[in-house]
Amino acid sequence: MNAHGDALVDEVLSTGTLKDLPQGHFIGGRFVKAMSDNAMESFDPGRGRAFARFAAGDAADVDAAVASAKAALNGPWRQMSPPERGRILQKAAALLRERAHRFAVVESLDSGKRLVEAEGDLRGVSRAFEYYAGAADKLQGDSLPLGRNYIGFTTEEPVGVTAQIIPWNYPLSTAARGIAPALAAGCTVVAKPAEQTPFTTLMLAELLHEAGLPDGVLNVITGTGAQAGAPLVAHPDVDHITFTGSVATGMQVMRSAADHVTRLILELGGKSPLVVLADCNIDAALSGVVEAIYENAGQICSAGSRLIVERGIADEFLGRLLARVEKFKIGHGLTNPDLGPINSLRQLEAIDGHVQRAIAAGNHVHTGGAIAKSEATGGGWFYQPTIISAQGLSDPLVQEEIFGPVLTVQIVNDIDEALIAANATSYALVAGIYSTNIVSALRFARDVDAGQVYINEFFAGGIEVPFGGNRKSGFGREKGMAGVRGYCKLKSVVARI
C-alpha cells in the first residue's frame, strides 16, 4: 500500500466510508438509475454500519441489461479481431495494476475481508485479464482427418449473451474469472454481484470501458438474487449462465435454466478435506491448515474445513495448531487483523447455529465457538476462531457446509481412513494433502474425489489451473483454457471437394 492507498484506508476509518463510488447499474457503457428508482443499503461488516447505497434493481433493468448485450453482439464487438479483444483485455490488466489500492480498499469495505487478502485479490484479477488477453487468439479449432474428398474442421464461436451471478465472499475475484474469458471468447456479458458486494464489479465495468471495449459489452445489474438474480437467469434471451453459490440456489438456476435449455456453469458449496499425515513436514502442514481455514474468515467454497489428521501426530499437531490460533486478533478488515469480519449478521447468525447444535450434540470445543466482539470497531459482525472434533463421518460437521472460521477434525489411522473420510460428504470441491511420501500422495491424488487437489500447499495454482467441482459441488470448469472454452460452442464443417 503507498500513500494513497494509506490515505484512502484512513478516509475509511475516519469518515465510515469512501467518496465517489459507482453510482446506478451500467448497462450500454454508462451508469443508469434504477427504472423503479428504488436504492438498497451497502454494509461494512467490520462495524455493522450502512456505508452506502446503490441500485436496487428488478426484471425491468434485467431486460435492458440483456437487450444491451443482445445489441452489441452484433455491433463492433462482433467485427473485433481476436488481437484486438485482447488489447483491450491487456490494457485492463493494466489499468487494474494503476488502480490496486483503490480497489482493494473498496473490496476490503464492502466484503469485510483483510485488506491484505484483497490487494493478494487484485494481483490474481489483473493476472486474470492478462492470462485471458493472450488467450484470445489461440481459440482455434481442428483439422478432421476424413480422406482425400473431404476437407473437415471445427471452429470455436461465442455462445452469446452470457449471465454472471457473482457472490459476496470474493465480489472481484469471481467476476474476473467469468467475465474475461467470456470476453476472450467474443461473448458480452450481463453480471449480478451479490446485492452484499456491489461496487467492485461496478467499477470493473467502468474499467472495462475505459480501457476500449464498445457500449454493451459489459453490462453490469445490482440488487437482490429475488429481484434482479432470478429474472436474470430466467432471461430468454441468455444463452449461457455461470452461477457461483449455494446448492439450494444453483439448483432454483438449474430449473430455470432448462426452461430455455440455457447452458450453464454451477460453481457450488464445498467441504474440503484436508489431510496431514504423520510423515509430513508439521511447519509447512499447520501454515496450510491456517491459511486453508481462516483466510477470508473461512467464507471460501474451498476452504479446507475438514482436518484429516494421522492419529500418530494428532495431539502433537493439534496443541501447535491451537498455540497459534489461540494468539489471532480479530478487527476491522482494513487494519490488517488476524481475522477479519463475517459479511454479514445472517451469516453470523448461520455459522453460530451450526457451533451451537454442534456444542449441544456433545461435540469437543477445542478453541472459540461463540459470536466474538472487536473493542477496535465497537461493532461488526464477527466469530471466533473455532476448532472442534467430528463425532463420525456422519456428524453434521462434517456433512455440512459451514462457512466461517470453523474447522472440523477428524482422526484417522492411516492413508486408507483417510481417503474413506476424504470421500465421505456429498461435497467435491477440492482437496488437500501434506506427506512426504510421493506415493501416498499421488494415490490420494488418484483416489479422491474432487475437482482439484492441492499436494503440500493448499490453494497452490492460480488462474492457469482449471477450477470447479463434482456432485454438490457443480460442474463445469472456470480458470485455464477450459475456462475459456466453456464460453464458445464448436461449430463442424464438412466440404467435400
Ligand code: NAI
Contents of the next structure:
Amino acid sequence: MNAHGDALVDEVLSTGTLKDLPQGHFIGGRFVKAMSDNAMESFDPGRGRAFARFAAGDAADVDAAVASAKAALNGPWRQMSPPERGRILQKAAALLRERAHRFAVVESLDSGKRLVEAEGDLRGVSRAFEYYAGAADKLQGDSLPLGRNYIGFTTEEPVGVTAQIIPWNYPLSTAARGIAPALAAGCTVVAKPAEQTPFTTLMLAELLHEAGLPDGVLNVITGTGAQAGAPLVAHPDVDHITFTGSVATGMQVMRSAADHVTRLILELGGKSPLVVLADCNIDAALSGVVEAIYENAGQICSAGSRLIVERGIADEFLGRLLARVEKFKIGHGLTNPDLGPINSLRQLEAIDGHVQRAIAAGNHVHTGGAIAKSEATGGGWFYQPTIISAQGLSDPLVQEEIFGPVLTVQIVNDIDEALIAANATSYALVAGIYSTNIVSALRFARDVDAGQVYINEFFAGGIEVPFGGNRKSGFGREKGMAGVRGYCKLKSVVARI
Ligand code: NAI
Ligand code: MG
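Instead of the form predicted alone shown above, give the structure for the form predicted together with the named molecule, please.
Following is the full complex, with the preceding chain placed first.
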C-alpha cells in the first residue's frame, strides 16, 4: 500500500501493526497480566490478519477488577465533590482531543472502520466527557410538597459498581457513553470490551487515570464474552449492567442479572425503517439512505436498514441510489474508501448467509449480493454494498437484523402503509422519515414505535439526545440527562417537624 503522509497510518500500512499498544487488563490504576497468563489475538479486518495480542481474562481477573471497583467506591472517589468529578471528566475530554488521532487510528485498525468515521467517533467521545463533566454537579433532587408538618426531599445517589459490556462496532463510543455518565454520577466501573476490539477501551482507562481518576474507579478486563463477560454480569458485587450487543446475549445477561436483582440497560440493535415520501427533498434523502446503511459498513445497531419508499418516486429514487452505490470503492479502513471491511470473518459469513437465503427465496437483488475482495488489501473481509427488494412484511429481510451493508427495499402507496411497514418488526430502536410535509413527518413521529425518530436527517443529534430501544431492541436510555440518571438511585427523605 502507498504511503499516506501520516506517520501512524504509514506505520500500520507498512508494518501491519502499531507500536506501544496497551498490554494487560487495567485494574486498580495500572496494567496487570491475566492471572492465567493466557492471551488472544486481535485482527485487522482490512487484511484479515492478527496484528496484536491481548490478555484473555477469566473469572479470577473479573473478581480482582470488581473488588477494585468496590473498594474504590468507598475510597477517595466518594469524598470528591461533584465539581471535582466534573473537572476530571473535563480534563479527560481535553486529553482525548489532543490524542484523538492515535485513538482513531487504533480504532480503525482494530474494528475495520474508515479512519474518517473513527475520527468522527473521537469527536463524539470527547463531547460525551464534556457533556457529563457538566452534568456531575447538576444531579439535584426535588422537594416534596407534604404540608407544613413535614420536610421531604429526594437525593440522587450513585448506583455503585457498574459493569459495561461493549460491542465491536463502536468500541470507544459505546464505552464512553456508558463510562462518562457512570463516573459523573459517582459510580465505579468494570468495562469489558469486545474480544474483536479491546485496545481503545484500555487506552481510555489509562487516559482517565492520567486525568486524575483515582485508582480502581475504572477497570478494564479484556477477553471473550463467555470467559470474561459472563462472570462479570453474574458477579454479586455488580450493582448495574449496561449491555450493548445481540438479542440472544442480552437475554442471557438479563437472566443472569435476575439472580442478584441487578439493574440493567439493554441496547440490542434493530431493523430500523427509513421512510422516503414522494414530497421529500430527494438529494437529502439519498445522502441520508447512503449514510444510514453504508456508514461503518452497516454494522450499526441503529442502521437504517429498511428503505420504505413511496411508489410515486420509487423508480427514480432507486435508480439514483444504485448509481451512487455502484461507484463505491472498497478498501482498508485506514485508506478511507467509500466502504470499509466487515469486523470479523464470522460476521461476514453471517451477512452472506442472510443474503444467500434471500436470493434462494427469489428476492430481487438490485446490486451486490456477494462477498467482495479488495484488490487494495489482498486479504480482508469485505461485502459488496447490497440492495435487495423485500417480499412482504414477513420476509426475513424485513424481520431479521443483518448488521452489514445490506439495504432492504419496501415500496408503499402512502404514509399509512409506510407506518404499517415501519412498525412491522419486533425491533423498535430508531426510525427516520424524509418528507417536506410537516404533518406527515410529525404523524410518523407520533405513530412509529421507536426510541428516537429522525426527520430529514438520519442519525441527527449527539450526546444530548437520549438513545435506546423498545421491544426487542431493549430498554433503558443512554446519552442525554436520562443517561446519567440511569446511574443514580433515588432516595426520598421525609422528616416530621
Ligand atoms: P454479542 O452480543 O455476543 O457480543 C457483544 C458483547 O457481549 C461482547 O463484548 C461480548 O464479548 C459480550 N458477551 C458475549 N457473551 C456474553 C455473555 N454470556 N455474558 C456477558 N457478555 C457477553 O454479539 P456478537 O456475537 O459479537 O454479534 C452478533 C450479532 O449481534 C451481530 O451480528 C449483530 O446483529 C448484533 N450486535 C448488535 C450490536 C448493537 O450495537 N446493538 C453490537 C454488536 C453486535
Ligand atoms: Mg480487531
